[in-house]
Amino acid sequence: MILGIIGCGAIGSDIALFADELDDIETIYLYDKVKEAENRLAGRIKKGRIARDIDELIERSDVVFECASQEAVYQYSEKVLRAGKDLVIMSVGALLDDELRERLAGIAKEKRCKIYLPSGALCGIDGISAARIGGLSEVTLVTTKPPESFGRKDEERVVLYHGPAREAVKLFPQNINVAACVSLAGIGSDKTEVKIVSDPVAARIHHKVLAHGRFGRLRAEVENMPNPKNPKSSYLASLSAMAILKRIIDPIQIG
């Protein structure tokens, strides 16, 4: 398998560095605006390649990696999907943009072509899904990190932000993605209630969902370790990018 990646930065960097250890991987295409960035992930990887343009790291691929921005999804989204290629968007909330979405749904479909969306740093998104089956009532989603990890030097704890997940990605895109994969697994953007919190005694990121609904109730919890590479993400994120390309790969799915 040929694999893309748009994004050179942290998450990008830790893709390409478990891909390059994957016998089924056989060259990484890399993209990034900054060509430093390029430069310095290409010479870290045996398979490394820095693709001339977008339109060449998109016909060498089988699979692209958007881990760049919101931006890049709106700009690089429709034309993987139009050349055929399966796709794994890491700025979700771009995806919140009902228009867009639907639009990239529906070329996927023609294209016989998915879209994989990663848990990024949570845990329990299989379970909102499969209660939305069975009829969801409430979904809350509770975030709080480090001051430094918003650019922050708050002194004590303070709430940033405390409405619909819609407006939260739009406020925090870089920093709450998890807001948009919880909304899009369940009751979505306008109904799914957000709060984002600073607080100077946090050691790690914590994200905490509730949910309720004719299913029972639910409640997962996790404490991340920031990044090491970029503090405004958490390590789990890249993970769970590794793990969707391990699915994309393996032959047995769980979950």
Ligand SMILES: NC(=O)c1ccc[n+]([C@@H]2O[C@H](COP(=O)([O-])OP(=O)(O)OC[C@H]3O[C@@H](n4cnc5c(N)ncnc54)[C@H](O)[C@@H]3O)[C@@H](O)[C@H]2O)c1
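Positions refer to the first chain, counted from 1. Superpose the two forms; the largest set of C-alphas matching within 1.5 Å is the rigid core. Since the model is a prediction, treat every value here as computed from it, not as a measurement. Compared with the form predicted together with this ligand:
Core-superposed comparison between these two forms: CA of residue 158 displaced by 2 Å or more. Once the rigid core is overlaid between these two forms, residue 124 does not reach a Cα shift of 2 Å, moving by less than that.
The two forms, fitted on the rigid core, differ between these two forms by 2 Å or more at the CA of residue 167.
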The other form holds:
Amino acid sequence: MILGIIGCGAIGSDIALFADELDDIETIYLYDKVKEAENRLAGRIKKGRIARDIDELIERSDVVFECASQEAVYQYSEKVLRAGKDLVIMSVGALLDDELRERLAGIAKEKRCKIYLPSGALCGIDGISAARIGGLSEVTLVTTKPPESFGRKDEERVVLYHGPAREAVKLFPQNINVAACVSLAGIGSDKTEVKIVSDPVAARIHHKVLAHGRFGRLRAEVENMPNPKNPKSSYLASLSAMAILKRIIDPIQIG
Ligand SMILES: NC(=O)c1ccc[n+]([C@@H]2O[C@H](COP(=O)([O-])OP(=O)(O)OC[C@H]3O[C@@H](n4cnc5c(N)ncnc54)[C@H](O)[C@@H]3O)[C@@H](O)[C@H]2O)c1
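Moving from the form predicted alone to the form predicted together with this ligand:
Entire complex below, previous chain first.
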């Protein structure tokens, strides 16, 4: 399988290094708007090739990973899907744009390819997706961070926001990928509640997903270590992208 990676930053590098060790991966095409980032990553992997441009990356790859930015999702997704290639999107927040999401889903259906959205820095997305089929009455995402993460000096727990996910991502754009992921898996960004909390007791970024529905009740919590390559990214986000790659390759699918 030939892999294409758009974005050679923290997540793109983690995926490339992982894929480089997999027998099923033949070649890894790299593309970044910053040439230095492409060169740096290409120098660290055995199977890496720098794509001449985005068109070459798309043409040569079987699966394309977007690990760049929301801007990149707008720029390249349609091209990838029109070429009939599967696409993994890390900058999930872009898909809260209903017009973009529906347009991309329509192209993927027409071209018989898939758009994969990794669970990112969250746990419990598998449960939310399954529970949605039987009917979900409530989904809440509670994100708790140390005050410094918000540039604050709180000495006690402060709820900074409580309301719909669609509004939360405008006020706290750094929360956009997790809010988008839980919303898209469940009941959408107007019905999903988001709570954002500054807590001096918190040592790490903590996400809690709570859901009620016909299935029963769900509570999934994760405390994330930062990605050593980019402290703003959780390491679990990279691991979830690697898990999607395994899912694409492996004959046995779990969950
Ligand atoms: N789904 C999740 O839970 C989750 C978690 C963390 C990060 N993310 C998202 O994944 C993306 C990558 O994160 P990262 O930590 O690797 O970031 P990063 O800043 O370490 O790397 C991004 C790389 O992409 C390149 N890039 C950006 N826009 C581009 C464009 N339009 N065309 C080509 N190259 C472009 C940059 O030059 C940079 O090298 C971000 O959008 C981030 O928000 C998602």
